[in-house]
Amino acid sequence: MKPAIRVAVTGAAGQISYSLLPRIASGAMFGPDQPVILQLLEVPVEKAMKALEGVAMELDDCAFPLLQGMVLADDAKVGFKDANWCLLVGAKPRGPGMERADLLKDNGKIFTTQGRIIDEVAAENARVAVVGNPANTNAMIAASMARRLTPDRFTAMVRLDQNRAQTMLAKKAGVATTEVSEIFIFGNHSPTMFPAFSHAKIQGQAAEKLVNDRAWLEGEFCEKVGKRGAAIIAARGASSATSAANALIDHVRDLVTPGKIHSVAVKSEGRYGFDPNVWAGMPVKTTSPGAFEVITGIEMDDFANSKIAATNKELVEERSFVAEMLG
């Protein structure tokens, strides 16, 4: 058996983690021959830590062969110690009447601390995947705190948007989701994100040609992918949990599988017209476990450029709200 890897998860007693942790322990994220040690981090509140104990009991009771141990922590220096992967799931949710700027600043305090501590105590090969919203800007904040770990070690998840777009295109075309490929997400994980349908394929052919409904693609398709999270909250009275957990499994699994091409939010470095210092969704190809290269040269039409400009504007605004927090 391979040596175990250490996987730190924040918000470990929350709804997303409840769906996520059994799948990590079963091998869905890192493979059926990769043992894991789960380092489960929660806020230092008795109720949260008690709930985390219950989660750990359930994981024990599953008798997963790959789960070689668990660490339960309310101290980030313990939770992130020697972690190979840090999955930042926990974040403060937006409350009633709360301004976006206030939410960004409140979460900024969390992610400055986590970014600094990860840089101090995590493993030399540590990678960080941010799920807690606003994920792109939280990843940027955490990365700005790092002195040892380079910006490419910090990614944010737009895979949920990719999965949503893939399923919607499949339903529209009347095919299985596996027949849809190369539907990439550009920009923010928010309603402004852009699913670049002009480059998507269905059964190896241009999706736009098979769907043959440009008005639907530019209108209902983009809008429904962007607002799917709000639709789920309206339907079930709570935010996406199982689908978010599944997307994180996909995000990390493809980042550790060389050759995979998928959507990830990374430091833009000015690619595709994004501000160089924001984290923006774009297509990447995994080159070696945990490492990737951004796929460049995808041509954009006027509609795509306008959508990218809009999502970039939002990312730049988010950055401005937290500018004083950046390291």
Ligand code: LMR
The other form holds:
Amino acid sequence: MKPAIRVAVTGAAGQISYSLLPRIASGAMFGPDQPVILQLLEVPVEKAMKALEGVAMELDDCAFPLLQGMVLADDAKVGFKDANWCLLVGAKPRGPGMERADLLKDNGKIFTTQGRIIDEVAAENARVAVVGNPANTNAMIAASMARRLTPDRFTAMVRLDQNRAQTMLAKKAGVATTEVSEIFIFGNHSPTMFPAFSHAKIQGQAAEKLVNDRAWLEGEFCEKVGKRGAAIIAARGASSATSAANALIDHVRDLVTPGKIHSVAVKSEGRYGFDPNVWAGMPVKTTSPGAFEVITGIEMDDFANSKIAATNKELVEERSFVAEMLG
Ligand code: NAD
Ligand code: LMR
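Please give the other form, namely the form predicted in complex with ligand LMR, since only the form predicted alone has been shown so far.
Shown next: the complete complex, the earlier chain at its head.
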């Protein structure tokens, strides 16, 4: 049996975590032979901690063979102690009529504190994945607080957007989702994101050729992927939870599986024309568990470049909005 890894999850009594935690404990994230210890972090409020106790009771009642222990914490120094993975889910979700960036002032400060504490107490090999919105900028804030952990340890999730785009392309072409590949998300997890359809494949051929509807790809497709989160809020009255949890499973599982190519928001370092210091979605290839290299050299046409410029502009604006929070 491998030694257990420690997985810290914030917002552990929230909606996303309710779908997420049983899947981590059952092996969907780290594999069927990898034991885990869950370090569940919530706010120091009686109602939240009581709800967290209930979540832990249910996890106990699943008798998951891989779940070797749980730590329930309302103190980040305890929650992140020696954590190998820190999954930052805990933050306010948006409601109807809001954009994710409207959450910045409230949520941003969560990530200054957590970034600093993770840097102090998490494991030497710690990796951080940010889900709480606006995810790209929150990852940037957390990374800016770190002195020990390098920026590549901090990623934000755009995998939900990749999965949404994959399903939309499959439906348009009338094929199974498994027939769609190489659809990558560039930029912000917001309506400005760019699902780069020109490089996508359906049954191994250019998706654009098979779909044969450039107007749909440039218009409805990009718009619907970008606004899918709002469509779910409008329908459900609450933001996506099961699909977000599933996307985080995919995000981390692919980051610990060498050879996987997938969309992740990472520090851009100027790639694809992004400002070097924003966290932007782009394709990466996992090189060893937790480490990746960005896939460069994908050619962009004028339409793609204009979309990337727009999503970059938004990321730069978000950064200036939180300038005083950056470490
Ligand atoms: P939720 O309100 O159901 O749960 C959030 C939980 O976080 C609450 O229990 C709250 O007490 C807790 N929390 C708040 N601040 C905390 C802190 N400092 N430390 C620990 N816990 C804290 O919300 P949810 O539906 O689970 O969504 C969580 C976040 O994920 C939201 O910001 C939402 O917008 C975002 N989200 C992102 C994506 C994505 O693709 N990146 C997808 C869906 C949702
Ligand atoms: C989503 O894309 O579903 C999430 O980011 C939640 C939201 O606010 O849209």
